[in-house]
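Take a look at this single chain in structure tokens; it is the form predicted alone.
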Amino acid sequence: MRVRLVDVTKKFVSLRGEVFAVNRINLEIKDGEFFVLLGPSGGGKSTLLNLVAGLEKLSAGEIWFDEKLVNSAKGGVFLTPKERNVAFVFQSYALYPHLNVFENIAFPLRIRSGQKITIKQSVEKAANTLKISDLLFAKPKELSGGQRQRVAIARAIVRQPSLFLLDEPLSNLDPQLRLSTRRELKELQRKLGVTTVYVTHDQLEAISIGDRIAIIRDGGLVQVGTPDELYEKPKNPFVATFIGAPGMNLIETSVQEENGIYWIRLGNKRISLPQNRKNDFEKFVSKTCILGIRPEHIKINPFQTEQSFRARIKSIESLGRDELVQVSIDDVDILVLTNEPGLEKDEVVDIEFDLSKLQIFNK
């Protein structure tokens, strides 16, 4: 089922007024997408997920489910959850502590009035596909954190919903195992092809399993797309330094042009910018912008050259294979990813960047 959103608004009044927790988002969900949604804490996240799920009415604009509309604000169109055919997981599982495993997952159906012998194959097959059948009749006080989380989803998925939706599902889990079940989450989402929409303040879990990914930050969309698209080609400083572990590192600086050369100073060392992206940097001539590269863009070079800097470094972090270092050039403090060995603090070294992979940002 494809999802879209036109001017999806949602306001609260409080004590300090009107407070926007959604602010005219445009956004459209492809038919059996994983579409994630990633943004830090109250950013409007949860409250989009809710305004999909029929939870919430929209304050103003439009959700559509193909092409059946299902809230307008103007129109005064609202469906419940129920006329939306929506499974939604909650951070906090929501399972019935008086009711076994069985009759939990079981549960949607039996307000369906479904029968007895249909009921037991449904839950049966849920339990199967998230390997849960030995539980069945365990309380879930019995279970572990990663356990309760499974059922919640075979809850959710025996009702075989038109769309799934999923509040930070995996918080409560230990990182080793929340690894393994974002990706056994993945792969059940592959297998069932229901469309899917994830909510997330992790940016390494949004980026292992969204097919697309939409940053939401204080009530806002500030860009869609790919982990790829997303990683590589960020629209904006925060969501440079939001999506990649550690983040991007950001330089203010200004671009300076001589007989068509274009240049960016560092320190006291100034180093020209490739002549094929021209494009990218004449519009910020003699303007302070701001430059954006990651850190495994960065290499310790064993001499100097032309276009690398010299630099002190100030800590090391071992990361296993890798180093995380953190240099300075002049009172410019950059981190640098290598696997460069026999490094030691205060030591002078030089550093070159990948050009290619440079960013630029309009300070």
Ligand SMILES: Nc1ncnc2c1ncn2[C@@H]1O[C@H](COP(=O)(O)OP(=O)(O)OP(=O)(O)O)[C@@H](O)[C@H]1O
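Here the structure is a predicted model, which means the values were calculated and not measured. Think of the rigid core as the biggest set of C-alphas that the two forms share within 1.5 Å after superposition. Numbering follows the first chain given and starts at 1. First, how it differs from the form predicted together with the named molecule.
- Annotation: Cα of Ser14 displaced by at least 2 Å between these two forms, core superposition.
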Second form
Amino acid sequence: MRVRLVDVTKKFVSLRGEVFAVNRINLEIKDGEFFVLLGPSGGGKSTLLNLVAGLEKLSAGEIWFDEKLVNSAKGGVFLTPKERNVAFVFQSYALYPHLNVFENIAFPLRIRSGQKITIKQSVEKAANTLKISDLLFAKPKELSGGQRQRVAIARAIVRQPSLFLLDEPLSNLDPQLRLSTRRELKELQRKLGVTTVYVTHDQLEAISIGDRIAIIRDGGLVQVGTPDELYEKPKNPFVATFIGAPGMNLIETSVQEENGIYWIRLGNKRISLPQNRKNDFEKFVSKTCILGIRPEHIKINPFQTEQSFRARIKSIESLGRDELVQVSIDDVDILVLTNEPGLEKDEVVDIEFDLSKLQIFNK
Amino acid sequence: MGERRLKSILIILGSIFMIAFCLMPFLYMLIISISKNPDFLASLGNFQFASDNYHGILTIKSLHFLDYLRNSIVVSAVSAFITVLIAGLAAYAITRLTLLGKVFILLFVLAISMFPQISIVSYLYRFMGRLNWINTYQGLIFPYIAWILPLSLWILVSYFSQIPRDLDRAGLVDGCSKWQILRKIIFPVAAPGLFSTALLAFIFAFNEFMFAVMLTIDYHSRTVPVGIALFQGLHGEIPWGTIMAASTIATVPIVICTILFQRHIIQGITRGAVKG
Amino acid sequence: MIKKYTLKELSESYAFVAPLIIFVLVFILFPVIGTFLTSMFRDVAFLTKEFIGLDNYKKLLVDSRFWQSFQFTILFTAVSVPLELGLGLLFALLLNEFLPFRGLLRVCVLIPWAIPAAIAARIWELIYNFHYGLANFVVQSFGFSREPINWLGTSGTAFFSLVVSDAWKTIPFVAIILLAGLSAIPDEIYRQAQVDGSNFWQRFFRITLPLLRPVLVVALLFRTIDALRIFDLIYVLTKGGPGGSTTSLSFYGYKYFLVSDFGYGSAVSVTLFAIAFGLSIAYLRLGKFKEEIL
Ligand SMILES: Nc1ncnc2c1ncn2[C@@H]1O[C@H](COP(=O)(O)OP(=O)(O)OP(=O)(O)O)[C@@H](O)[C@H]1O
Ligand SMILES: [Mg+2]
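Having displayed the form predicted alone, please output the structure of the form predicted together with the named molecule.
To see the whole picture, the full complex is given below, headed by that same chain.
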């Protein structure tokens, strides 16, 4: 199912005054897509997900499921979660403490007054899919975090929802379990083919699991795209630093033009920018702007070249296979990811940017 | 060392005093109820066991004790049940739903529970008179419900607000209406809380006196506390043995309940009070 | 702007609180208002009802019996509430110690709470019996007094007797809620204070009491309101006597209702109501409770 958000806005009125938790977001989620909402804490991800689920009501805007209008502030249209047929997995799992696992999974079917036999079959099928068949008669409080999470997912898939919504479902699991569950979740989604919206504030998780990612910040949509697009073409410095670990280096500078060639200056050295990217740099000429370069796109050279900078190594941090090196060019600190052996603190080296990967942003 | 020793002595003495103070009247009631003469203390050592008192209170029809007991139990049980139901609905709305003036409702209800009963009862008396409800069960049950509601509401609000909101949301997504969420999720999860509230409500109704004095006339609806308070002898001498036997029969079940469910009751009292 | 669906949701929410509101309005608030109104009428059985403004209240001012019961009510509250809070605190402190049979002790303390006040009063009536009651037996066998005391027969002893039996009935409530307050104080604070070399009394006055203050104010509030409206005990034990010396305001009003003088009785009730109301507000100010509710 396709989900379309038009000018979606949610305003909370609380003692603090008015808060726009979600502000004029326009989005389209494609059928069968694994869509991730990513952003810092308090950005409005959960609120947006709740709006899609029908757990909150729009203050302005519209939400469409395929050709059906499910919520419109102006039109006074509001479909309940039940009418929208969505399934939700909560961060706290929200298992019913008074029911055992079987009854928890069966709950949505019972509410929809399904047949006894089909209920049993569906529950067992869902339990099998999530490998919790042997837990069916345990109470939630007897289960481990990972098991609870599976039960919550089983409860969500048991009734074939048209939309699958997950709000940070993995954040209560330990790191290893998180990795494996992430993979399983992705697989499950591919198998079921249900359109899925997944909220997380972990960019690694988002990149590895999402078909497309929307970055949400302060209630607004910052950028939407595939993980590769976000990685390679971040729209602004915020996205650039938010995606990738460590984030992109940002360097404040300006672009000069001389004889039809564009230059940038860093410290007391300037380098020329490649001719084939002229279009990208044109509009920044003679303005202060921000250059972005990822740590993995900087090379440490054994010798000086025309395009390299002199830099002093300030610190070295081992990441296992690679090393994260902090260098400074005059006053500017830059992180470099390298596997060059034998580097030492305070050593002076020459570094070179992969200029084809260079990003430039408005200040 | 000295301080600790002194402290434990003080604690032991204090505890003995506490137990004696709390239990003595209760035990006194039990003893008088099974003694032949209530005046055995005056002529020491003259205690004689007798079950006459119990026999009398249970068999002499004109005393109507069993009627009083039945009235009390019916009125208290019905009041407690309905009160918990109504308070449960309201507590659900106050803790979960969009509602303007939640705090106002809570404070209003709290203020109401502080009104002296005397400022209500005369009007109620005439109101019930007009409805022809004096000396009926409903004539007691309705005021009782209103009277116990504030306490029950506060206790239940405190219980309900501890149930995670995500459970409601999960229920909504799973297709429940608000009413179903209340019935299938909140009520079952809060069952211990509902139980303690009902127990407290029952005890409150059972113990109520002023409404019962004003709104009942005879054994058709008179409750045990009033019955026992008005118990007079036929020949001038107060039949203490009989009164104490009646008191014992009326209180021992409640005391046993209290002992069995002390945890629930203590929780109920503290939630009702400490939150307010 | 309120959305259409928000209105629908609101009306649905109010449906859930409606039964509560209706019950409380019909059976408590309206009666109170009715009593207010009645207090401005001459409303006596067999006479025509007549609006007389504040005449009933004017009559109160010069009614020496009213002032007697006013004085009794205030005095009773002023004596019994501090006594109950003090003993209640003592019991709570004891129950908070690691004693053997702690659960059993708690039950013992709960028993007086569970017994209906009217029945408790009946038990105390027997205890105070002049000829063969337990009170005189104890007093005489311990040699406090050679002659039996007519507990309920003289105004001083009757007052004292009422205070004692009221204390018996209500201390459990105070003890239980103070106990809850005590057990909410973390042990580490005490251990820290002990390490800092404080003695028992210092710990009590510097830590326990201040931290217990909110709960104490609650107990004080509830107990004061309850003591002001005392009725059951008096109804059974003294019937307001001897000589009207133990007539509480509740009982005084009740006596007028009994003879169907509703106007005057209502004026008495409203006065009691006003006293209780004023004191509650004063306490709430004292306890700075606004923030703590919700
Ligand atoms: N019911 C509410 N009333 C008032 N403000 C709210 C309410 N719910 C959320 N907000 C505010 O809306 C903003 C967005 O909250 P939201 O929970 O959607 O953020 P989030 O992106 O999910 O954050 P996190 O990653 O921490 O879960 C926050 O500023 C929050 O305080
Ligand atoms: Mg969130």
